[in-house]
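There is one chain below, alone, in structure tokens, taken in the form predicted alone.
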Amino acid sequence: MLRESVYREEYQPGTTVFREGEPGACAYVIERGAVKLETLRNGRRIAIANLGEGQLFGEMALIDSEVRSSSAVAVEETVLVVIGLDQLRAKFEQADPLLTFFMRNILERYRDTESRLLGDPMKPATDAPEEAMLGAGLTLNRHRERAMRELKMEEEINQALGRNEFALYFQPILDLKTGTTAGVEALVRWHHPERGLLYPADFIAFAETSGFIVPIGFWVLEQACLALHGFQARLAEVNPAAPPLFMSFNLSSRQFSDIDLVRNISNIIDSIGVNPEQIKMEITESLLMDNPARAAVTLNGVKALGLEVAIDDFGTGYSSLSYLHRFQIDTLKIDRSFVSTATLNAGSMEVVRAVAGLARNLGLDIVAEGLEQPEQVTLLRDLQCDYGQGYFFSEPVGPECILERISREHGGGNVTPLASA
């Protein structure tokens, strides 16, 4: 039977916890008692430390996968909390690469200093074989390379914000009854000076963990509002009687938890002068359920500004639907994974049918994502889905293509799928 990742062990006075030179797969915290750390150098034992309750030891071998550089012996009756490598492995992998690099580098220097002070300066204190030393060096190099990549990415994103390297592309969202553009979704791209055009998958995850997603997100909203102002002006010019367009933008978890979110959104909308009722904020189900109380406060603030709220990728997250009546939601976006297979798979068909019925019963708008085939459009229209979005209508395009599309739709021209800008 596998032992738990965190458990306790008891030691009598004089009992060895671990020996110098052994592999280390766990660390220890002294819950009760005392432990002595000692090392053998040139045939004599040298005391390193006497540790008491609450102190940690054995962590170095756990961090860098080296053998134990000292022995640990219980001085009195001792109870230890044992922390296994399996408890920390995932955390090590998810930790900030720069902090990981610092930790490994500091630990390597400490081991080298300890070796030189306590033993032969030309010989590692652990008597590790050359292969082990090489492996440790490669591991440190891996952490160093990862940290340097992260530092470079931070610098590049910071420069991109200052040099206007980010750009917005827009994917039309069509009214499935009239076949005309009802709104657009703003999607960010990065015109990288060396790597070319980068898509969100290339940098958004890093921007989220590093915090850059907050300034990027507000830049996206600002530019989206400016673009909406221009799109609406063109629509009013060619067809003053047409319903107003809406602009969708995505909000990440880091942005959603920003304490200044509502105030910053309000400032952007007021400064540009767009109608907040034409702005649709897209969030995922997990943002609502991670902290429902806080989410409710944020959503209430957003709704008070007049914005609409859409649940993106609906059907792929939480199975509980209770949040649909707990929060002020306006739109459900059926995930593309269901839409793309609805005409081929009975299960996907039933999911789409159920979501469409649920939305209608709750008085919510429905947007079907990922429409690529005419049969899918026909199906979603038959299910009384309000809006459709996907490559069948258009790839994400530049603002000039949206302006052209508006002119064609309301000027009597035929609308055809647009090429990517």
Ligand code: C2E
Second form
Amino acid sequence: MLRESVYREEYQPGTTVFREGEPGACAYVIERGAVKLETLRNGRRIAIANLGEGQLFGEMALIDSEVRSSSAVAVEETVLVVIGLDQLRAKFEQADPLLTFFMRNILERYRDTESRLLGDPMKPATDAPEEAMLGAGLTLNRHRERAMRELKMEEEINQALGRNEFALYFQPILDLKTGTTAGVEALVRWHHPERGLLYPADFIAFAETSGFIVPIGFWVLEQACLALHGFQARLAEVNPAAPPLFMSFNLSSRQFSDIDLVRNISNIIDSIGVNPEQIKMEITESLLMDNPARAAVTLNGVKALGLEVAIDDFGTGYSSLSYLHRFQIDTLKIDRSFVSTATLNAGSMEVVRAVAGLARNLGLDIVAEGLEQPEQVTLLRDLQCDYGQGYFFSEPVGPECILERISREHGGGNVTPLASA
Ligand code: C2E
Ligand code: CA
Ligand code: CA
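Having seen the form predicted alone, I'd like the form predicted together with this ligand now, please.
Below is the whole assembly, all chains and molecules, this chain first.
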């Protein structure tokens, strides 16, 4: 967790900041003054460095959980900015495994070289409290394993598109008034050759940080448009009078900030020949709020193509309602966390009621996500939610199941029952 303000310590000339052999829970940057680092080897005091303003020291023990390999003493009146373990831990945990592996490797070599050049280090005064140290439990080997796994995943995801290992599943979104399928959401899966079926939670974050999400995302949109073509054709066949279906697709942050996004979407839609009004782009609130000015430009571009825009997981992000009218949005998808507790908890129900009212006043459609129980369906319909999506109606399924569903709904077969009011 980040500290609220920068923490500083002051040292008089000749005072010790830390001693060789001690465990170290912080690093320092010299804001004013000077510090000397020295080490005791074979009974001799050896100067390692004289440091001045702006220089960092004490970072090694923080990175590899070893004890201090030298002592630090102020040589004049000195002010130090203290960087604590708590400030670094979260950053290290989020850091690219390849980078942390490199860093640990460099540090291990450095310590090794230092001890060979200077002689054996002094015995530690205390055992380092391992669990309090950065990277505790993560030895160089573990860092190496993580980095190698990451490299392997990068290679695999890079090949997955070419090897046709991704697949799209579709989850129906039902009109809660009529109980028929109004549209579907495209959800990506990865048929991994060794690990089997992988869900987005297993690879989207990696695809995002590695950048592969951009080509994967365009593949998703292309396949979704092709599938929509097929679904529309089946619908026209079984019920020419039925309103057209829509297709939702998800976009993550990296894709949204891609400067070619609008042009690529336009190319895909044109080349497949679907009606852009039946394509809905789902984005999250945080994606809009990261850079509202740029988001507005991108959204305007997407809207100019004729697409619809939905806010996904609504209520879980910034929830700054003020942005709603600033962006061209068509639909709010109320997050599953509210929907799943709305029948149990008056607070959640009020949130859903308020969101539904807000959406109505702004002229937006509402989709309730994660409907699992009949009571939830009834409640959400009573709160005048337009659409519902969730396991109660269907899990995400392959395209054949959607085709069958369309035939069943419009061909007089069984329609998934709506919960009775
Ligand atoms: P999401 O957009 O919120 O999609 C809905 C997720 O909730 C899906 O998980 C769906 O299977 C699950 N779900 C639907 N109904 C229910 C229900 O009644 N109960 C419960 N417990 N879960 C339900 P999935 O397919 O694992 O996708 C997870 C997330 O991955 C999606 O969340 C979306 O944010 C992301 N994602 C999926 N496909 C893509 C993609 O093509 N591109 C990008 N960028 N992200 C994607
Ligand atoms: Ca979604
Ligand atoms: Ca969602």
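Residue numbers count along the first chain shown, from 1. Take the two forms, find the largest set of C-alpha atoms that superpose within 1.5 Å, and that set is the rigid core. Quick caveat, the model's predicted, so the values are computed rather than measured.
Treating the motion between the two forms as two rigid parts, with each C-alpha given to the better-fitting one, puts residue 367 and residue 174 in one part. When the larger part is held fixed by C-alpha superposition, the smaller rigid part is turned by 11 degrees between the two forms.
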